[in-house]
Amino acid sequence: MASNITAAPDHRPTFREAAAHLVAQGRTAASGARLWILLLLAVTVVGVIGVVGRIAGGFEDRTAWGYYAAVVSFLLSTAAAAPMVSIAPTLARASWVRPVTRVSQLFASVGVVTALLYIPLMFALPPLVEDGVRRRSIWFGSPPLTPHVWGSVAILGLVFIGLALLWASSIPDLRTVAETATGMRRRIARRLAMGFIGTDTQWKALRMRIGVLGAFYFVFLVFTHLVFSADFAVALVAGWKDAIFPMFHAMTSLQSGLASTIIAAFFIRKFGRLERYLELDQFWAMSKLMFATSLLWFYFFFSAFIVFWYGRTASDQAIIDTMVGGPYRWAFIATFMMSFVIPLFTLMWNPVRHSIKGPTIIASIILAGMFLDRIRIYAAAWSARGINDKFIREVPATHWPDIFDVLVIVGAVGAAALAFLLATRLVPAVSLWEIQYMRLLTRPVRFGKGHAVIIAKPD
């Protein structure tokens, strides 16, 4: 079989074509984004006045928050969890993943906007202890607001490790923008490249950093998925009592993380011409992982319903009627649909996942189904009454959204959206210096009447 493999053309770019490529691709970009910057803008100042006008409306009406912290779930659910499509496959040593870990990356600059959201929620969540009485929580006799400080350090952190390892696996590109570049650009760069030529030193040392903050990055995405869930949705329904819950917060996130670079690589590959780097290889092995994730949302979606299912307590029919059965069946019903049943029965054909545009479809559903969710989870949670009760005694009615809500969801999204534009006019969007390691390491090759990439494994 040997004896079939010859080598073939390699029609790669190389890192000097690669660089001269996205940096000048960099600058074209940067002068046709103006109007989208601009519209983005627009779009995120109408979220500020939403936001405005919530806080105006006060703290006391917990119902009346209940889509605003479906958003900064929606966001802790996809933008946060999008880094770890870099981390995973690199920890696994995929070759694959190296033209994407940067628009995976990217999406830690999402984390400022995540944060700023969750200030006013902040105040919006009651202490533990109300007139005298502690209500139920993962908090066991602690002060009465531990959920406020440890909800604070677990998104921060997120935030400041997220951006600490975008500047870290950008430091080589930058050393490139810096000798590359003009103007302002040429000059951040210049600062953030830390003085990098690329010694030996240097890059075990990158290597290093970059594995170290991965490995905290995953860890606090999980601790901040256990605090804000329990925090913000399970402890503010009375009966409420779901140790799978949290897992399932998290898990669908990666779901939604995966999604998120899909749709941006994407949108990167056609509008910023770079199908040179964002070849097929990266959607099909994304489409795969995604198939994969939704199976998991169906297991750890039903291993924790299962348990107030056989329950059958009044309390664990309470839970049902609330999250599940009752007045938000629409949302949890589109959300089955969207998050498993159309993802398994359509990524399980090769013409389908074997494409570009297939993927980032599925991947547009995916989304949409994964906001329904966190609005059937939070919007249902800030609408119950009687928090310190055995268990619901009344089902919340519907709570659909008002015009501050709308406001808030649409500037959201647009300031999410923003700040990943305005990252990209620092930083390639592909990694230069990740695209030729795997040069280095790969090589084109005729396999029979096909083709092949022979794929070196360095350590």
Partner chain sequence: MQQHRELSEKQINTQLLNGALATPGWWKFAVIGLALIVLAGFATFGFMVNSGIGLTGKSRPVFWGALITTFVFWVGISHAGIMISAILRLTQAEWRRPVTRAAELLTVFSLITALTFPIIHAGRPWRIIYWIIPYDFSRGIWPNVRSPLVWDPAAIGTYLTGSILFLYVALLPDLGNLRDRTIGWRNTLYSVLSLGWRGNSRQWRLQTTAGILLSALMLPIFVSVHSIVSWDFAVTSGVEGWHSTIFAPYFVIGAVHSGVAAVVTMMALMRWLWKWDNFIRPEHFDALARLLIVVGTTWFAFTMIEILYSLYSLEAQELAFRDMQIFQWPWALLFVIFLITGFFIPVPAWFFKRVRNSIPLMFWTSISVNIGMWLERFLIIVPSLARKQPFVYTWGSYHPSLVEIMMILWSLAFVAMNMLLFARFFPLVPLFEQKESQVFSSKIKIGRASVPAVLREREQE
The other form holds:
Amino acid sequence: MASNITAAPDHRPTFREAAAHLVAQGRTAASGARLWILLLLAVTVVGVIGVVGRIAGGFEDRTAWGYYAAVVSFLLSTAAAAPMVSIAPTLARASWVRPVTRVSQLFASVGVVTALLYIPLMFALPPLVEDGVRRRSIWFGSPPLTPHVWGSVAILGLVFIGLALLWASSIPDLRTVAETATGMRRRIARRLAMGFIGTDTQWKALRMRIGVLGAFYFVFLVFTHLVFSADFAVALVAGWKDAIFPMFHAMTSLQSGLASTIIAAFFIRKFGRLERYLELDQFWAMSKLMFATSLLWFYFFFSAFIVFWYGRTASDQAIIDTMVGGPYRWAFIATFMMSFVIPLFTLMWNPVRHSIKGPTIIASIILAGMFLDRIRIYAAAWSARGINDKFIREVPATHWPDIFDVLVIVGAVGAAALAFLLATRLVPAVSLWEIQYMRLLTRPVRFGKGHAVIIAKPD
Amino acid sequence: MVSPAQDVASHSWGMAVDIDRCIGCQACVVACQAENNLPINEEDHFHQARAFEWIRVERYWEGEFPNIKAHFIPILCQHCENAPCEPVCPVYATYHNDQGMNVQVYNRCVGTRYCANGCPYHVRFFNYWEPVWPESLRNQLNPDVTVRSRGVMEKCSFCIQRIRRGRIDARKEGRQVRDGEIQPACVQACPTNTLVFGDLNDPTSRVSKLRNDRRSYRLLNDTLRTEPNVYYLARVDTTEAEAAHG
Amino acid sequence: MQQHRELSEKQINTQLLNGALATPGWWKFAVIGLALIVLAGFATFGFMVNSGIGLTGKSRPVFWGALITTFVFWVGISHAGIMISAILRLTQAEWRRPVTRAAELLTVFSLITALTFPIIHAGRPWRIIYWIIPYDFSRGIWPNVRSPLVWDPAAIGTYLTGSILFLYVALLPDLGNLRDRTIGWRNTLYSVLSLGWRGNSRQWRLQTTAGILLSALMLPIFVSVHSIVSWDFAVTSGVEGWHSTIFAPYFVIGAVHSGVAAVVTMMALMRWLWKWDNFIRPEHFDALARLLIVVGTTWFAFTMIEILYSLYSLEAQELAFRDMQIFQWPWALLFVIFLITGFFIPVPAWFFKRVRNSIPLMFWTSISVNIGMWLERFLIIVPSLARKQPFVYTWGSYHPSLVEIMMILWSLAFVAMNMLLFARFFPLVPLFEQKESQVFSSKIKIGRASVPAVLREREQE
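Output the structure of the form predicted together with the partner chain; the preceding block shows the form predicted alone.
And the full complex, kicking off with our chain again.
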């Protein structure tokens, strides 16, 4: 160690402080959580009315289901992608991610909402073989219900792995909750902690489980986006041959997953008074990644756009008209501004990135942009006609949402927030053991006259 | 007397190819060869797939012997309005002129061959070697047509030299070009009137009428949207038609 | 994982300058051997200029072949430098340090080599300058900016300029070091090149800032270069096999795959040739192999998605093209070799720590990747052209001629020779990075264990 490095005082909370603070947070009575839960429950009920109304309208008219599909896709692209924020940096052994791993993994609970919303959508999807004619799909000659089956496998698998990941990485904290909380939370936590007492073997198994589940989650996320985008968007538009689209879908979901995590972290930090746990460093690092993914948004979009635009074959032109320059131009321009232009010209400045409000505001804008993006894709794709044609000969007109669509949109967001909030009642919103690890493996020091931190890189 | 500018703007050259009439005699191919100073295609050139045929007659067999039918389709540069070969050329060696023709400027060409990749009709040809003619044929070269050097692309020009001459003659006499007055070599040589050339801007020209025929279609235009100026008239199969209508 | 070997600054200087200050015995023979191949390559090119492109195996409709494949190949290799230097610098990966210079150098020389190929392949190379530099204003004709072939030199030229700057900025401290250790004309050379480098804190701050700024600025260029090369193909709507939206990211990730593999090859050679065992250690191969697993798997996924989506349309000419590419002799053989060498041998092998830490195995697997990557481009370019559009009457085939093979050999020798010449005058492993990494490496005591750690400066809010 170089001689000009000296020890610096460590102001970070100790494990005992953290445990007391965070477990107390989880009480339902705390921080007005009960009120919020009731409110979100009401919103969810509104959403259920919307879903029922949509189903009552029947499955024959595909156009009517466009916004519904966009909502499912929106949840898949935000909540389902959020756990990646913890997975990728953990696999790359980044140290900053530890305090936000839990926030991002709590989004796995929203998977339940996504899966429930997905069920009616399956019935709206046309079968592979209709009137003896087989439509084009990535499943080629498979049985008629193949897309439905694989779509369900993908989404259920994603929900299952996500919850398993959340559970696996919460086990040490559940143990702490079991020791310090009271009443029902204590009983549930003890049951879920599975007899964890922190032996070497248990820790090793825990880390391995997190690694394996994380890798699986990533693979399943990509698979889900591939299957969902292919069956619920691409295959419905004749002549839409766009190999980058599943990757665009998955990549933009990472951007929105980051945005979701930042927003969740902001509220948890604010309402849970967790300023000492979720620090500026976390927001800074996440906003850097959000900046990078915003650039990638443009890159993946443009890769497809230039090929269509320059190629100008009949199907190329039809696709651009359907989703970019045609009836949904308003949605596209708004998306382009909110998912790329605004993040680019704000996040490129370090003062914006290096703050807490800055990334949060940009993250909200990105989420709104993502929502419009999914609308321009799914509402357009579901109203396209002539599924067996060579390409769409008639660009579908703009389809505006009806009252049920609005109810579904509001209800889905409410239900997602409710699921997230309920999950934070059980496990602490900041991972106690990760905080403890961080305290152990990093040391603030003075380096010459400046500040520095020493980060241990164990195997 | 028409002013030159008006004269230029008023033409849009095009061709109609009636596949029903084509007998696959290859007269057009030979005529083109002679008119446009194409290098002589030797056997090797065909083996190497480097033969020059600004117009070629593709032959497709249908059925098994003895119930076999031959289909012929003459294919030449389609002079697309929306030509894929044009935007990709880095030096503007190929561009669209104001008479609806896709033209090639040999002197600008550096031989990237990108246009040939872009062309979906395979009608662009590259001079892999310096073209040579036997001494005895030196004097048969057409003085109106450039002899292309090694390393440049070339393709059907709708016999632009004949179009020029026709327009100059017409202007000298102070009149419009008459329909059928200008004939590219292939059209002139065709014994069955398969090929018809003319001004698509003139609604009374033969080619304009054929364009509006209900048999008319354009190659690959449905999917690629190249908007060719060459119109094909579909083949009418009499045996099939009889079978269908009794 | 990080086996730290504390070396004094003096040891670092003497060991790492052994290429520049003391010529190894084999150097002269290697350079002469390579120079002979390079000369033969130039002679071949002259022959082709004199006779015509007919010397290649190209025909109609396969107008592009092995030469353009090799162009794409070298542009791909050039992605090594920025991947290693810029991305790993911005993500603060410590293990990048000893390989940065070699990777940047590979970028510069492979780009120069790549730039020559469109010229070699053109019908009239002597006129090619027309479309690289705006020319002949009197005629009023500028290059056609709509053509991807004009985007190419623009992107590659920018990338080359940036890479040279990047290399030079990182070379400055070492040039100052060399200046202080030489006499005579070499001292003059290094004095001029080192721009008065003294190593004071202002100079260091400027050098670091320049490095970070260049890293950030080079990243978009890095992505754009191979994207633009891919658009040469992808925008061509007439060629079904090329007209695919995935091409840009697919080519970029493939380029990173081949570029990083090429860096691994070079690292092994450097370790063997200059005996830099203290600097290029198994842990570096290990880290690069882990990176390659991720990159290689992503690339393979892109390959599969590309094939899936091209078959998805069920269009006749697309099926015909895939049939030729995957099932017809001899393309089927090439396709199998491509899959095996590009993915199925190296990537699973890297899952084993034994392979990752074995230098000979890493050397051979990395070579295997680049064989696969060359074939990948070949299999995209040629069968797509040979099965272009439904005019079966004019479908064709292709095989490279001797002249083309000679030009490929020339390119390999040319890059290798340039690297060796560079190594004769400048250190291939950056000295200052090595020293900096020693300052930044640290240890933390946790309980009784002492865990390796790194130091990160941070602003205090």
